[in-house]
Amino acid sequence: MKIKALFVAAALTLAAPFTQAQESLSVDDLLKLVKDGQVQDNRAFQERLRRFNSSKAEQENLVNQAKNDRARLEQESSNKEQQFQDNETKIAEAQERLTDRMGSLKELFGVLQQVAGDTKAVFQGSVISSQMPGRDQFLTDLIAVAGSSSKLPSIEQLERLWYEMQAEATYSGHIAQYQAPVVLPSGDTVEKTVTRIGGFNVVSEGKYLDWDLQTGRLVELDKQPGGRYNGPAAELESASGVALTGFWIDPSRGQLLKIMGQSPELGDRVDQGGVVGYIIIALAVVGILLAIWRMLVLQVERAKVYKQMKSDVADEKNSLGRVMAVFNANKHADTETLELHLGEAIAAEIPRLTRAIGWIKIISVVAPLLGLLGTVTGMIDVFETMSLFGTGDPKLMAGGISQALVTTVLGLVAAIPCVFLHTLAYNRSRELMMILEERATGILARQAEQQSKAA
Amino acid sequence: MFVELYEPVYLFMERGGDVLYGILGLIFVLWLLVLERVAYFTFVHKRSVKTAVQEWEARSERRSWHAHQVRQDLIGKLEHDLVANMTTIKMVIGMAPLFGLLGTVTGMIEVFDVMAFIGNGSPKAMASGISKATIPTMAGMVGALTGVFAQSLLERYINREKIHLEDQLTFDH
């Protein structure tokens, strides 16, 4: 009884999902339901089997058809291959016949292609192209024709090549004036009247232009070679037909002008000198300022002393006047005391006259020494570079070499005015010193004599 | 005639670069100063010695302390006038080789510029820089040498004159 109750509970639990609607489904009903399902499945299986069996024949049919197709296509492919090989042989024969018939002409076309290539490079690089643009298109076509195996260059094309080459040679002997677009340093493109001198240079408004290969434009050079060269260029442009004017050409067809544009400016040069260079410049400025200051002071003093020499009244505002005052104060002492006092007074004046002049001298000596220091440090730099990268590339060594040379130049440039100004200042101070040391007592003695004579 | 002379000089100056103009100016100043000295010695110096001697001889007495100082003054003034400009001449002579050296270095800078642009395989491209390096050096040396020659002659004359001056202003007859 207990077991039955359990079974029912289990069956109920299992049937729960679909028996919720029909609470009263019994175990017998369930069994019947299962049985019905079995019969139904069996029927479906039979049905499927029958369908598969019927389509099998159809599939086999398809396979056969595909096999037939493949066989046919393979046949076709082998036919084509055969045909291809035949054609190959025919082409080889035809080409051989072509080579035979062309004979030396083939070599001629090789040369033609090469010459056309060279000429194209020449035309592209030539400033004459600025006057006659588009000449290289014909050459590009000709090269393509001469290089292809299916086409032959025509007689017209050969003659035109010859004509173009001759034209280039002729135009390179002419000076021509025409309108052309010019790229200014600001980047604007302006239509300008330009003058072409043979195949060498193009100038416009007294300025040299450069033929730029990439853009095929005339470009005004940023840095012009300067008045001595630009002046004749302007003269040439304005000259009438037969007038002879001198003109500077760049025989390298603009290369030298471009290199010149790359050379550094004065500021860049000074900068290459490095720290040592700036120290030298500072020293030079100090030296020159000192010299100017001393020269002004001594010039004023000199004027005062010369005025004092002519006057009997001692003016304490100049060195001779101060010596004179001492002389006047000791006029009646004995000569030995007088000389002692005068010597003292003169000795006291000397440092005022020679002040700072020694410094100018020192700067004029130290500046070249500093230049030498810069040279040596620059050379150390060069040798370090050489030990790292070898001596192959002069460009790598350029930094050290420019430092070495620029500091030397700066040293000399600082020393030369310092030596000059030192000499001038020294001359002035020496003149005044001479007046005090050798002439002061004489002048005073003469004045004293005249006073006593007058009295 | 003038054009024929002008051409080689112009080419020489062109090859030597800007520094050569400095050396040219320096040598010009040097010889101007030397000529000034020669002119002074021949035309002015003799006369100023004569006036000094006259002033000295005109004195009533030539033995007192005052007389000694006046004699010293006369000699000092004459000597000073004799050696005037000599330091400038010496300076200019000293500066000529400095300018030459300046030319050497600027020329070398140009050589290295060329090397940096087109490598060291082209001696022809470097020729301009090398001539700018060597010609001013030579010009500076030649200028200084001729100057040294003139300067030593002037010095000798000045020293002789100094001794002569002392002899002319005697204390007593």
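Numbering follows the first chain given and starts at 1. What you are looking at is a predicted structure, and each value in this text was computed from that prediction instead of being measured. Under this definition, the rigid core comprises the largest set of C-alpha atoms superposing within 1.5 Å between the forms. What changes on going to the form predicted alone:
- Relative to the superposed rigid core, the position of the CA of Arg43 differs between the two forms by 2 Å or more.
- Once both forms are fitted on their core, a CA shift of 2 Å or more is seen for His332 between the two forms.
- Relative to the superposed core, Ser172 undergoes a Cα shift smaller than 2 Å between the two forms.
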The other form holds:
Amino acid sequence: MKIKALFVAAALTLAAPFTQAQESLSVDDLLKLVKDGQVQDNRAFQERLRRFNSSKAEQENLVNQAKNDRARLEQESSNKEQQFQDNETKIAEAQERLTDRMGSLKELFGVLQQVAGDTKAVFQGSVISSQMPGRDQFLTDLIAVAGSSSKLPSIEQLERLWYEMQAEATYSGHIAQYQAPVVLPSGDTVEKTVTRIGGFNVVSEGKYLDWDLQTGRLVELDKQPGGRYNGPAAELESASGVALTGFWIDPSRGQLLKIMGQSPELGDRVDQGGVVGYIIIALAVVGILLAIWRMLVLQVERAKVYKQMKSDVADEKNSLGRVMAVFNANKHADTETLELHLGEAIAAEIPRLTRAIGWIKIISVVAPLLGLLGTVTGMIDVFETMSLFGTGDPKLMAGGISQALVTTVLGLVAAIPCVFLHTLAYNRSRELMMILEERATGILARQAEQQSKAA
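Switch from the form predicted in complex with the partner chain, shown above, to the form predicted alone and output its structure.
Chain only, nothing else included.
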């Protein structure tokens, strides 16, 4: 009713200007219009009500159909679940019957699976696989079959397992040459002729190769073990027929070769000594060069002195000749004066004969002290590392320990030859000085004897 009153009010409001504009439209006409509109609204309402009732029946039919579908599906699900449980029971019974029928065969297949797995690991790590790749695929299939509950290994598979194991043992005793891809240290892969020595090593062009398990390829070692080991490898490759040649076999199948490649060379060890190590080496070189120089000079001087000892003519190109020249210049002096002149001449020759020998001795003493200094500084580094990082990782302390040991070794290596060469040079110079003193004493003795006879 409220809606109807509002509709009448709105009609009156809208009709007011129209009434003013159409003065001929009376109130009865307006009432008739309102009545006609009410009739039309009732008709529209009845139409909507009819459509609603019709749709309601259709929706009820759909709901009933959905309920029927749900009931059908629930019944079907129940049937499936029952069927699933029945199948589970049948499978369990079948498994139990299979277990009873297999008996000891099940244990046998377990052992077969383990043996096949061990053999596969051996094949993958064997260098023989570089000559015959793909051998492990058969073992992979056999392991899958032996571990399956629905399949059984065949007699042919069991016989082939025995055959492959026997073939591995046979090839391990043979030396073979064949073509195989080789990965070079530069990363390039080239086809090369390689020589396999049993199941231990593979060489090519005098270089050892490593069998990489990850990539399944032969890889040339970045660092070869050295000429002592590579030389026989080249001889083995070039050998023919029944010729016998020596060869270094790595029984660890390449692991020892890798360890040898990681060991530092002489240059690396010297570098571990640090600055102190290089100073010791420089001093050792200087000391050895000084010793060689003095040994050559004294050897030449010794030859000249021995030649002078056989002649009465003074040659001032050697030390004895210069002493004899002093005697000739003071031949008429008294014994005391001549002794002073000869002593002066010998004293003048001593620096020439002992030149630089003292430096060799100093180096022989300083070198071990520098080695001790390097030991102390290296241990200081070790203790600093221990205070910062603890003792959990020995590799962090290896640098300081290496410096300590290497500098000690370098100090001893420098000192030992310097001491030896200093002794040789000193004895050689001492020999020449003894000759000069002996000759001077003889000259004085003869001079005193002549003067005694003249008096």
